[in-house]
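The chain below stands alone and is given as structure tokens, in the form predicted on its own.
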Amino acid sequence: MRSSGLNNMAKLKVLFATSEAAPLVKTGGLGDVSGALPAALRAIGMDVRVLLPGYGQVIAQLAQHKVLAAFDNLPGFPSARLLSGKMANGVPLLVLDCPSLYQREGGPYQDAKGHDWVDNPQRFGLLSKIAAVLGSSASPLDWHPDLVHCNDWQTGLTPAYLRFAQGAAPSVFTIHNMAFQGNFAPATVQELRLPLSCFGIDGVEFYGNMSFLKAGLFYANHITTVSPNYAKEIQQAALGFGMQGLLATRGGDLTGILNGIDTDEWNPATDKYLVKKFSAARMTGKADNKKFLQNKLGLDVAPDVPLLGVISRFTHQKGLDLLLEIAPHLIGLPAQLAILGSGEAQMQQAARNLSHLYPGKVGVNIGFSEELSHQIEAGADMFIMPSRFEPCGLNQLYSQCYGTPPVVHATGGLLDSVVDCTAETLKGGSASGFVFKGMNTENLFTTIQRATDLYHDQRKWKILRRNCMAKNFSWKASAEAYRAVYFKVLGR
């Protein structure tokens, strides 16, 4: 135990600095996570508090605040404020207001063109400042952490800016997708007020650029990403994006730890979405919520016919394309589909041409629907999600919270999260879904259409679905394993 004052007894303080945090704003898991794991880390005693860019979105949402501080002489950046807010789970917000860099048309990282913000070096750069002003000596407000958890690349030089302050906390950074780097001119070094030692394979430099991934990676006292399988597969050539040497030499400050989800708003037997609410004791509402989805996307209603839901961003990653093409080959099992998803022109024409060509089989959504999302979950017999890498994923976690097994890859928090339905697995009491191995065609085929085999065995799927519904996926656990971390790193 440290002599400074931190005991085992005293409320952890922790600055969690994210780009985005649900449900104030959120293009994917990183908003999920960051709006779910710092009130776990509340419920079980940590004194955590987010800080958040000021986007225009974030600031209508915020009913009272009041300014804690101004920012107006900091080399290499404009202007900005410390807003006080709240977020609709209780958790203390700290939001960072600098109009000129947050506050404008688009999203968090992209214009409404889906272009880049040209200037996101500034633009995260200074929320990385922020953060490592608040975490040391210069910080201006009574409240100091003990440590900075800091989340993808946007918040990646959180770590580097700590390492050469004073009086500075350490840092956590956690990796939600390594395909995201934040890599850019060398020169951004010298703008963004880092010492130009750090230019180097010993710091921020990654093939000639400044990368905010690395920054994080190499500057951090520990690092954690999203699951222990995703914590294996990065210290890897074909998922380590080119950081796989650094995060293999640093592999003993290295942890893999599962998401959880908010088992308040994923339950089917209180979920708002639903025509019917069901639970593992009470599983006709099932039944009823598959009849609504067939209709509502226009297929047949068929109830002995498997039918398998798609939630999905359409693009390389997620395995949509091979999905696509035994798409007929399904239908012919028989089976239906129930897409919904948006991301890649090609694939989104190739989903709606399916629709078209297999009425009354295929049903497809084209953006996003909180509600659809929840009725698919709960109507769907299956779900397929045949990721070609997924860090974490969430829609695996929820279909067997909704008794409806996932057909996954054998990749990261998918092979975490679901047991492969064998005879073995099944009577011991594990199996949660079907796994397969080789990103093909074939095996993703045989694997549904295995799925389907078992589902016309009424006993045996029974069987399964209840496995699922057993599962926990709470937060709890996942927030006692980061205190663990916390506490390591702590000396605690």
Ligand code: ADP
Given for the second form:
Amino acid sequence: MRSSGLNNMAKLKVLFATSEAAPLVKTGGLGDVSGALPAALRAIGMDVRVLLPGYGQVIAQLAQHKVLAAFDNLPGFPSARLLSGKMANGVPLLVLDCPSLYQREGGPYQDAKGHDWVDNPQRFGLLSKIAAVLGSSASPLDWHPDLVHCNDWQTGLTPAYLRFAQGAAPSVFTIHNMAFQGNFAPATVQELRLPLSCFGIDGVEFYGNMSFLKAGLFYANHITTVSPNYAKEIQQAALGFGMQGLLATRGGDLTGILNGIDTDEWNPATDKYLVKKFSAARMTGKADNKKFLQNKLGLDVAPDVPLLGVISRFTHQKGLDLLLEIAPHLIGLPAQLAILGSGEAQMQQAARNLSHLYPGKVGVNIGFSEELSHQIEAGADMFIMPSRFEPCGLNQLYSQCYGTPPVVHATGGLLDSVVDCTAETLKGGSASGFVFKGMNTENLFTTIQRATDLYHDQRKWKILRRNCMAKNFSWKASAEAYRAVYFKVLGR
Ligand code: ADP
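Having seen the form predicted on its own, the form predicted together with the ligand:
Below, the chain from earlier opens the complete complex, with every other chain and molecule after it.
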């Protein structure tokens, strides 16, 4: 391991390697975190730079760039270049330009039909490899990071490459979701030029395959995940996705840090997507946003009917199957549903069917829309998030800021960020939503019913909304917790 030779007063240099960063490219929470955390770390005095693949949309958004380095002879990989750039928030970008791997029609991980790109091992093997090169004495740059911070399986091989490199910086690996593992055929080890010796239980092997995620968990100097509760859950069989044993063994090197939110992007007082801005002190605008949303989604304009918002990937994880199942009963409460999302075809169809069966009551938009997601957070009365598991979850944080109390399942970061509303918590000022235990339709329904009952008690509802909006989910506290992890890893 390189001794950096820096004194403690020098700015800590961190290479933040990620496969997505909002607003340049985002498919979920990882994009939000990568778009905001590096800026928050820089704001508390670190020199953080983001390494990101040069997808077409990223290259198109680079205003001007310099070629910082060329990699023409990396065994096992096509030629690539490193371009300089800058995020809108000022964070320096290192864009990994390799058109044959990254510039194509479709998403970062999948083609337009939703199938994983077959060359994902190559695509994210290269990203992982370059992050490791930049963190080792083989780097062609003048800028040498003290530490490499990797995120999710797409950069999971970086800690492995670093372990076998000369003059390597230590690594921190953050788990944003254990469900995505990047598991591939054993031959991938050789194709990506990892030493064959690392294909074993003490290495990248996972039930006969090689696993990018396992590599990150095994070789990183420290592991973090995005909430304290999820850090505990993944050390147990129910949510460890087969890696609970390794995580429990590494429990002393595993820290849960709750995500923050980007308050430049998510603030109802300044949000550019809202018809009317509002704040805790001036709430009248929220009603205008509800009316706007009802119109936009073809819902009856009914100011007094509670409007339930959903923004989600349509997957088993998010528990929307339960919500769709009880939708007819919710409408009977009465309530309306505003749903934005995409994913599994069956769930998309079920959501569409509901909107046809209940015109004016269920509004559905299948797709990905940043604009509509802000409008739902602002216009809905409550936000529904019945995730079976949830590493952190961001929408329940946004919804609290927008005075839209969330209804959540008691899991992962949802439990860390939402306080169930009871007579005591409402009185004590901590209540900020509704939490149900036991993942079934009955518990979800009775909890939403509890929420809609409270909604009709205007005085109490106002108190609840005020509590939500008084919460502080800014990135500063999280950034300080990451800094403490970096210092621990570096022995400072
Ligand atoms: P996950 O990363 O598991 O999808 P998170 O709650 O951590 O869940 O983050 C999801 C992020 O993606 C949030 O910013 C959310 O608003 C956004 N998002 C999810 N689906 C959509 C969609 N269909 N349109 C716009 N934004 C979406």
